[in-house]
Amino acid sequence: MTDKSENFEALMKLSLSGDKRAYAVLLQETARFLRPFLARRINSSSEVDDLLQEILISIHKARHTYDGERPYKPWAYAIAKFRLQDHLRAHYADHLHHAVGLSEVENDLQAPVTKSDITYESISGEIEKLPPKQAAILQMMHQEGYTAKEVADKIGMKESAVKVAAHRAYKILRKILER
């Protein structure tokens, strides 16, 4: 065989006519052209082994759906995206199967993730260090409840500037802290 590509439908042909030799060379050199097509969408090269004997069965089956005037190349990839979209759909499945409900986990979900001791009145005498726009702001946001935009309204600034001021605020808070 020279090129293969245009041999396949000859392929296919003399083994629609009963030609094993043709069949099996038909099934070897299908199985050369979809093993990179299933190896770019599985990680697995166990689960590609897998699903590459299943599209060949799927193949053998339908043969007797080929239109032999038609390229047989589109015709065995259409049911290998078939097979590999069969084999996604029960792999993600089998995923949701095992998965935890969120019921599940709401009980742990309700317990907060970090534990602050820090609140804003135990650190009040260190805000009021700050500059005073600085110390404003967080007032403002942290002890009034006050949004950023809202903060940004009642003190004339923009919203960026707002959010700016308050990052500079924490920045040296932090490190006021941590010594």
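All of these numbers come straight from a predicted model, not from anything done at the bench. Positions refer to the first chain, counted from 1. In this text, the rigid core denotes the largest set of C-alpha atoms whose superposition between the two forms falls within 1.5 Å. First, how it differs from the form predicted together with the partner chain.
- Comparing the forms between the two forms, the C-alpha position of residue 70 differs by less than 2 angstroms, with the core used for superposition.
- Once the cores line up, the CA of residue 166 ends up 2 angstroms or more apart between the two forms.
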The other form holds:
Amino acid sequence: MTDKSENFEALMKLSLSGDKRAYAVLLQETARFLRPFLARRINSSSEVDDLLQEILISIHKARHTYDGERPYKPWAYAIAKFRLQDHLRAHYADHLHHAVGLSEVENDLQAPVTKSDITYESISGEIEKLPPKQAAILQMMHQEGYTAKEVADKIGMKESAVKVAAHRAYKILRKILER
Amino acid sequence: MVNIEELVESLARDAAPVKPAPHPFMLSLRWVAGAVVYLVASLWISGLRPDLMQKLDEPWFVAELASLVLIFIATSLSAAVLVFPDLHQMRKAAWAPVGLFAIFVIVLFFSWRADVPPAPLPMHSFECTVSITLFALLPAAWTFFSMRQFASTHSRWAGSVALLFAFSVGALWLLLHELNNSIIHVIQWHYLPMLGIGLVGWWLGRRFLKW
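Could I have the structure of this protein in the form predicted together with the partner chain, to go alongside the form predicted alone above?
First the chain shown before, then all remaining chains and molecules of the complex.
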């Protein structure tokens, strides 16, 4: 970074007076210091890119609330955190919306979860692609013949949590096998 | 979506000269001045309480009036700070109303202790809350409209403080207008409803100050 680009306050003053070049440099440098901040909080790089663009647009919309007299970075970070919180709130709300309710799986929980028409060996390749905990639960229940309660005792989970994890794994497997 | 470089280029093309927002002190001063004009005009029309000069000799009445005026000023300053994404880097100013509300509660407590024998309760009750709320509608709408032109990252908090500011204008008006000496009544129907108003502002802020 050059000395000029580091002086965000001066760049913003020029930008507010209509200097397009200064504004472009300011936004580029802002994107540069915000990217690692977002990357530490969001896993997917495409989401980081989308959020970064949203933040730059927000900075553009709110630029009249910055006068160039106080430090620039806290102002930019405040907007970034605000948009990040919005993003995370929407993200988790979406997850919650798609989550399987316990009442929804109650009927399945009544059924013996160790019985299945498909053998473990025939789909072991697919099971290995599951999240490690789900894969381990299915392996113990279907290959090693443990009951859900025994699996729960062995891996320190509640029995109901083991059944829910198994149910979720079945759903994923069913989707894969139906393709 | 486009890539970052394209977006930066497109935003930079829109970089026309922009007038920076006024300092929070100036913004707060505008709101206070507007509210004072509204208050004076309303008192001109509705009239001052007939015993006002006599009441101004009572220390706890003066303390109540002074602390309410300070809340009025502190909430306007806090609201003005809260419309800036970074709180104009004056976080303490945003919290100013908390200390003043604490002082106000202490003043009311001592006023209540000093009210011996207790002044008779007036015949009316919730009408006071309704009057204050109706009186506060105009300053509330004006403040919210003004705040929407900025970029608050604390929309709930800002909404809450903005409504408390408007409500304090209404509370000042009734304190100076109504012939009423009952501290119990004043606490119950003038000031306790402020808690509810704060919650309404919390909800309205989320709806109307989001950008």
